[in-house]
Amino acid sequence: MYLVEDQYQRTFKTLRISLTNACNFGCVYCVQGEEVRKDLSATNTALTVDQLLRTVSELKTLLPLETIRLTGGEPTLFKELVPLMEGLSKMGISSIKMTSNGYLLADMASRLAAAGLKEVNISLDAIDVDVFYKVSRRKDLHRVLNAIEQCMRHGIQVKLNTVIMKGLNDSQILPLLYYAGERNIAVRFLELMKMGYYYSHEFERYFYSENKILNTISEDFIYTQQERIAGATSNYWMTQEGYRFGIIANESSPFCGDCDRLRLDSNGNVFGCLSENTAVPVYGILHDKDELIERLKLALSHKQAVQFKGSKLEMIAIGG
């Protein structure tokens, strides 16, 4: 096996596909200008499950892939992502995750299940149905709610994203917690990322940090501080009640010194760092193994040896 490395040692252990950049939410720290953001289908996407597949399996002969993460968008749009799940898991991926705002999953949990999936981060920003809806901007948190216990049915690890924004949803720190913990499942706080509208309007009004995060969280509980695994996004604390909770803290406690992150768009192109914001033309090339590796190193170069500086692209087109 080629293994693509760089100064530090980093190569690339987790593929994160973006299937599509269509949403059926309009989460304000996603898509924050437009006032309504219209259903989406996914027939925008480029790159056919034989194609997404084929990359895969020319991207796994040369770097030593553990995970791959399905995104969006929202992938519960990809109209063929239970065959595209079977088909990694008999290219002998184990470790299939995907992160989804819930909204269509309820009804697809067993079939995924069925197909590999393994675990899913579920994006709930509230527990609140009035706050959900200033954030989603939509009425359906019963939903969510229901995906999230469906999953847990079918034996899918389900864990609960949070994206805290100062004076929208900074309420729901503490409900969600409680609500997580109860069902014996982790809840990430995620600070605000300086992408797409944030990275030059308002990001100083809505960013929440790591260190209010922790102090409202004392507020109800005693909590001790886990060891980081290496090239995790999150910082873990427990409760004294056993509740879990992670932090990504993208300002506050940077994590880009052992990120292990390749992102593949639907276009196949692929992005070393959200920061360089530079797409990597793969697909064209799969054929040649010698340019698919230069390639690859151009896309390790572009990460950052500490911290996220931002970037203009939106998360919808990148899965974040």
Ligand code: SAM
Contents of the next structure:
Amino acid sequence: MYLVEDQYQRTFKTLRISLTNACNFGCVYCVQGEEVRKDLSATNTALTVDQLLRTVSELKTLLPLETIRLTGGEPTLFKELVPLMEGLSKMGISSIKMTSNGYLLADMASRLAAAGLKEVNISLDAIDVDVFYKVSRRKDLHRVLNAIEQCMRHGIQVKLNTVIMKGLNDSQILPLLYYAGERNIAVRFLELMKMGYYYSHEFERYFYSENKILNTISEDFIYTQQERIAGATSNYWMTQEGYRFGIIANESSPFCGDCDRLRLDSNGNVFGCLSENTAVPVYGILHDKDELIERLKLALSHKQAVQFKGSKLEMIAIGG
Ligand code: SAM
Ligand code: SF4
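Starting from the form predicted on its own above, please write out the structure of the form predicted in complex with ligand SAM.
Then the entire complex follows, led off by the chain already shown.
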């Protein structure tokens, strides 16, 4: 029996830890307005590895945590990523996942696999180098493609995340589906989320809906929808060729109803929902179980009943 549950029987089963809000990419949907980010170098988080592990360990006593996803910012910039994964594995977390832009990943793949990384979502917004540059503001597509190969070679399951923006990279939907399908990788197309800059600017201009994504895929493929897994952000389809693709359609097919995600930032605060800008500090009160329960309940109360409404926070700050 778990103590932290809301009126929709939602609790927290997945913990997303944002290891840093630094990044070595400048994706326009994430950090619009910052042509060059100042903090390109590796940074350490406010919480040390031991402090992060202690936080997870205390949360685990109160929550039915099944999966931990390491994210950011760019989690591969976190210097002690391997010891952190080893610590999580020792704690008995069997499902350790990560979301990464892939830039630094190829050289780390074997060490991360040995430390317990089971699955990685690699962000890949284009397979054409010029379009890749327009979205990420970097010219290093080859590094990301190499990371995909290396992760697969070391037995880490790879999925691709592609945020589709109208007029910017919708031309990449079919090429990416061919690229992923031929390698037996699932690609998930994401509708743009109203976050950061897009909370109050140009959202309609760039929004490309689930329906439009499906129509584009229909130009080359016949597909059928698969059954949705409870708690999942993505709906999935399978083409006749056996290519599996997903769409994370925050606007068109909201998924708040059975959301089980809790976010922990690098300063020891939790967030129950991307819509809620208020950080709930937990690191300083880990010793006080009753208070921790109250704060987790508060974070849970921040979840939307049906649909994410947008946030001024950038994804890079809260952890995607
Ligand atoms: N740096 C890593 C990466 O890019 O994969 C992890 C952090 S990133 C914030 C996590 C995910 O959030 C990425 O897949 C990215 O595409 C997505 N994301 C960021 N801003 C978004 C937005 N406004 N709408 C939809 N997805 C967004
Ligand atoms: Fe960096 Fe990821 Fe945001 Fe791109 S989406 S700027 S890689 S944190």
